[in-house]
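What follows is one chain in C-alpha cells, specifically the form predicted alone.
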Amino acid sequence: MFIYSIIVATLTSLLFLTQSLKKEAMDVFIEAPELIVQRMSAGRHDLIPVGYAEKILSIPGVSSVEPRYWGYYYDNLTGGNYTLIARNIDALHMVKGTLPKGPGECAIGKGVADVRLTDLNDVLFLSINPQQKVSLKVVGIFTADSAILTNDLVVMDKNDLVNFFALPKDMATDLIVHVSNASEVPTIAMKIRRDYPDTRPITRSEIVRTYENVFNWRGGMALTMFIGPLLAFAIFAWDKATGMSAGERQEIGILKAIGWETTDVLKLKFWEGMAISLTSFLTGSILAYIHVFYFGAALFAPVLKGWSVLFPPFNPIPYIDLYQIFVIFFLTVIPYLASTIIPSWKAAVTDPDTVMRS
C-alpha cells in the first residue's frame, strides 16, 4: 500500500500541477490582445516600422492598432534577465506606489525589487554600455499576486526605453491589434500577412495553444522520468497479486470445503483488492493535493515552470480535471483488481482437497 500510494501520488501530482499551470496561464491570456503583429527578418523577430499600423488600421474589423516597445536586459549584478516595457497598460495591480507618469520613473516587479534590494523612491540604474544607460526613480512595486506576469518586469516611460535600447524613432518592437469581432481575427491575420509578407501575425488562440502544448510536453517529460519506477511497481503488483502463497491457497481450499461457492470467494478477494486499491488511491491523491497546493509542488515545479534566476512566488490554483482523475484510477485500480481476482479464481475452481494438499 505504501508503494502503491507513492506511485499514485507521483502521477497525480504531475496531473494537478500541469492542469493548475494551464488554468493559470489561460486566466492570464483572457486579457491578452486578440492579435500581435511581429516583423520577421532571417527567420527571427525584428523591429517593425510604426507606419505599418496605418494600413492595418484601415482593414475592416480592426478597432485600434498600438505600437509596443519592450526588450530584455541582462543584469550583470544579479545574473538575471529583466523584461523592460514602455508603459501602455494600466490594468496592473500594485502593492504600493503608481505606474510611471513621465521620464525618469519606473515601476518594478517584486522579484527585481528583491534581488536589487530596491524599495519605493530608490534609484534603479541600468547600463548596457557608457552610451546606453539610464537612472530611474522607483515609483511603484508590483504585488506578489501578479508575479506570474510582473516578477521580472520593469515598466518605464517610452522615451526612456527607446533611448536605452537605441531604437530607431520610426520602429517599434511589435504591434498590438484590437479586433471588434473575435470571429474575424483569423481573416484579419490573413489580410495582414498578405499585405505585409515580412510579418507574422500571432493570434491569442495560437498563444494559448502553444502554452498548452508546452505544459503537456514538460508534463510528459517529467512523467517519462518515472517510467522505470512505474514498470517496477507494475511488476511488483503483479507478482504480489498472482504469486499466491501456500497459506492463501489453503485458506481458499478451506472456504470451499466448508461450503463457500466460487462466487463467494471471488467476492471476498474482490473486496480485499478494492480496499487496498481505494485506500492507496485516495491516500496518494490526498498526498498529491497537499504536495501541489500546500507546498507549491516543490519536487516538480522547476521541471514544468522552466528555469529562471528570478523565480516568481508559486502558489498553484487548485484545479482538478475529473476526467484525468478517472483515467489514473482506471490505470492503477482496475489492473490491480484484475491481477488479484484471476489467481483467486484459478484456486477457487480447483478441487479443495487438491488445493489444501498442495
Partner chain sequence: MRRKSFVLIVLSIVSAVFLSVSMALAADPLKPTSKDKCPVCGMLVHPYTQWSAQIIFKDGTYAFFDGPKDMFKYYLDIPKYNKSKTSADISDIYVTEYYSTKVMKADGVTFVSGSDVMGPMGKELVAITNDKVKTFTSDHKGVKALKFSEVTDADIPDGHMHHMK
Contents of the next structure:
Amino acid sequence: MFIYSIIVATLTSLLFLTQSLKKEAMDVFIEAPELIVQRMSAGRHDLIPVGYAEKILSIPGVSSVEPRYWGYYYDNLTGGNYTLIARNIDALHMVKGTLPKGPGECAIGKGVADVRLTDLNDVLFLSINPQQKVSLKVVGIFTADSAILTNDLVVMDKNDLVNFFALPKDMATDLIVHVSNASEVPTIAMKIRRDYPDTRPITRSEIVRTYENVFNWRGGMALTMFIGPLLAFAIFAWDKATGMSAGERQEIGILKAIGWETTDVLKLKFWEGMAISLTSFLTGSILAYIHVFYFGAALFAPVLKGWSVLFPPFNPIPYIDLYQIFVIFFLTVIPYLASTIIPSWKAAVTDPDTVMRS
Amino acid sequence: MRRKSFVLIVLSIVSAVFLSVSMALAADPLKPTSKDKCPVCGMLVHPYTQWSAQIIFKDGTYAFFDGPKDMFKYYLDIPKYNKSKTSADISDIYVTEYYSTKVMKADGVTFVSGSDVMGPMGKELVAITNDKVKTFTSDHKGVKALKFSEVTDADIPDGHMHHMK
Amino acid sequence: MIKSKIFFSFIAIEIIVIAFLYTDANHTIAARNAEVQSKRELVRKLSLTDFAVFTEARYTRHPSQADTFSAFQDFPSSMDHFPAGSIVGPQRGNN
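Swap state to the form predicted together with the partner chain from the form predicted alone:
Let's see the whole complex now, leading with the same chain.
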C-alpha cells in the first residue's frame, strides 16, 4: 500500500506540476509579441539588419516594428548562462529597485544576484575578452516570485549591450512586429517571408503552442518522466497478479469449503482491492499536492535542473485539472482491481480441495 | 487697439458657437460596455472590439452592432428594429477598420464582401480604408468592394453563427 | 469491527484533507491573480517569450525561439548532450 501511494503521488505530482506550468504559460504568454522576425543563415538564427523594419512597416496591418537586442553570456566565474537583454522601460511591478535608465546600469534576475552574491547598488562585471567587457551598477533585482521568467536575466541599456557583444552597426538580434488585428498575423507573417526569404517569423500563437507541447502531460517533459512510475506500477500490479501467495490461495479455498460462492469470494476481493486502492489513491493525491504546491516539487527539481546552474525555484499556482485526476484514478485503480480479482477468481473456480492441498 | 480686441472677442464667440454646433452635429464614437447588445442578432458586443460598429442618433441614443453586417441590416431597415427612428435621425455611423482596429466613420471606408475573413457572425462586409482595399481583396479573396452608400440588401452575406476564438 | 472503524475514519480524514486542499487551491489561485497580472506586465514590457527554466542551452532556454534543428546546432549530427534536451525537445518549425 505504501508503494502504491508513492507511485500515485509521483504520477500526480507530475501532472500537477506540468498542468500548473502549462496554465501559467498560457496565461502569461498571451502578452508575448504578436510576431517576432528572426533571420536565418546557414540554418541558424542570425543577426537581422534593422533596415528590414522599413519594408515590414509598410505591410498593411503592421502598427510598429522595433528591433530587439539580446544574447547569451556564459559566466566563467559561476558556470551559469545569463540572458542579456536591452530594454528601456520605466517601471515594473516585479522588480525591487528600478530598471536601468541609461548606460552603466542594469537590473538582474534573482538567480543572477544569488550566484554572483550581488545586491542592489553593487557592481556586476561581465567580460567575454579583454576588449568586450562591461561594469554595470545593479539598480534593480527582479523579485523571487517572478523567477520563472526573470531568473537569468540581465536587463541593460541598448548601447551597453551592443558594445558588449560587439554587434555590427545596424544589426539587431531580431525584430518585434506589432500587429493591430490578431486575425491578420498569419497574412503578415507570410508577406514577411515573401519579402525576406531569409527570415523566419514566429507568431505569438506558436510561442503559446510551444509551451502547450512542452508541458503537455501526454508528451514532452511529462511523458519522459511519466513512463518510469507507470512501468513501476505495471511491475507492481503484475507481481500482485502472478504472485498470489499460498496463504491467500488457501484462504479462498477455506471460504469455498465453508460454502461461499465464487461470486461472494470475488465481491470480497473486490472490496478489499477497492479499499486498498482508494486509500492509496487518496493518500497519494494528498502527498502530491503537498509536494508540488507547498514544497515546490522539490523532489523533481534535481532531475529537471540537468546542467543548468541557474534554475528558478518552482512556486506553482495550484491549477488542478480534475480530468487528469480521473485519468490517474483509472490508470491505477482499475488495473490494480483487475490484478487482484483475476487471480482470486482463478483460485475460486478451482476445486477447494486442490487449492488447499497445493 | 480697441478694434483689435473687439475682433478677437467676436472671433472667439464665433468659434465657440461653431465648435458647439459642430459638436452637436458630429457625435464622437462610443465604447461598448459589457451590457450593450446588438439589436439585430442579440449578441453581446464588447467581446468583439475589432468588429464593433455603431449608429448614433441626433438625440444621443445609440445602437451597437457586433459587426458591419448587422449595422447594415439595421440601417437599411430601421423601422423593423427601432420604430421611433428614421434614417433622418442618424447623426453618425462608425465602424471598426480591419487593419488598424481603429473606429472610423462608415462613409470614409470601403466595405469588402465575400472575403475569407470571418466576423463574429460569419461572413462579413469588412471595413477597409480605401487605400488598402486592393491589398485586402487579393490577400483575403474579397469579391466586391462597396462604398457605404452603395451597400444594398443583396450585398449583406448570410449570417451563420460562427464564434470567433 | 474495530479495523473497519479505523479504515472508515482514515478515509473520512483523507476526504476532509482533500476538501481542505481543494479550497486552499481555489483560494491560492485567487490570491495569486495579482502575481499573474504582474507577470503579464513583465512579458509585455520586456517582450519575453520563454520561461527561464532550463538555462543550459539556447534551445532549452528559449524553446519558442530556437531554430528548427537546434539539437544539432553545434555541428552537423552532433549529439544532444544536455540532460534537459530529453525533456524539452526542439520544436518543429512551421515553415
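Bear in mind that the values here come from a model prediction, so they are computed numbers and not experimental data. So that the term is clear: the rigid core is the largest set of C-alpha atoms that superpose within 1.5 Å between two forms. Residue numbers count along the first chain shown, from 1.
> Kindly check if the Cα atom of residue 331 is displaced 2 angstroms or more between these two forms relative to the superposed rigid core.
Superposed on the core, residue 331 moves its C-alpha 2 Å or more between these two forms.
> Could you tell me whether the Cα atom of residue 260 shifts by at least 2 Å between these two forms after core superposition?
Yes.
> Does residue 340 move its CA by 2 angstroms or more between these two forms when the core is aligned?
Yes; that C-alpha moves by at least 2 Å between these two forms.
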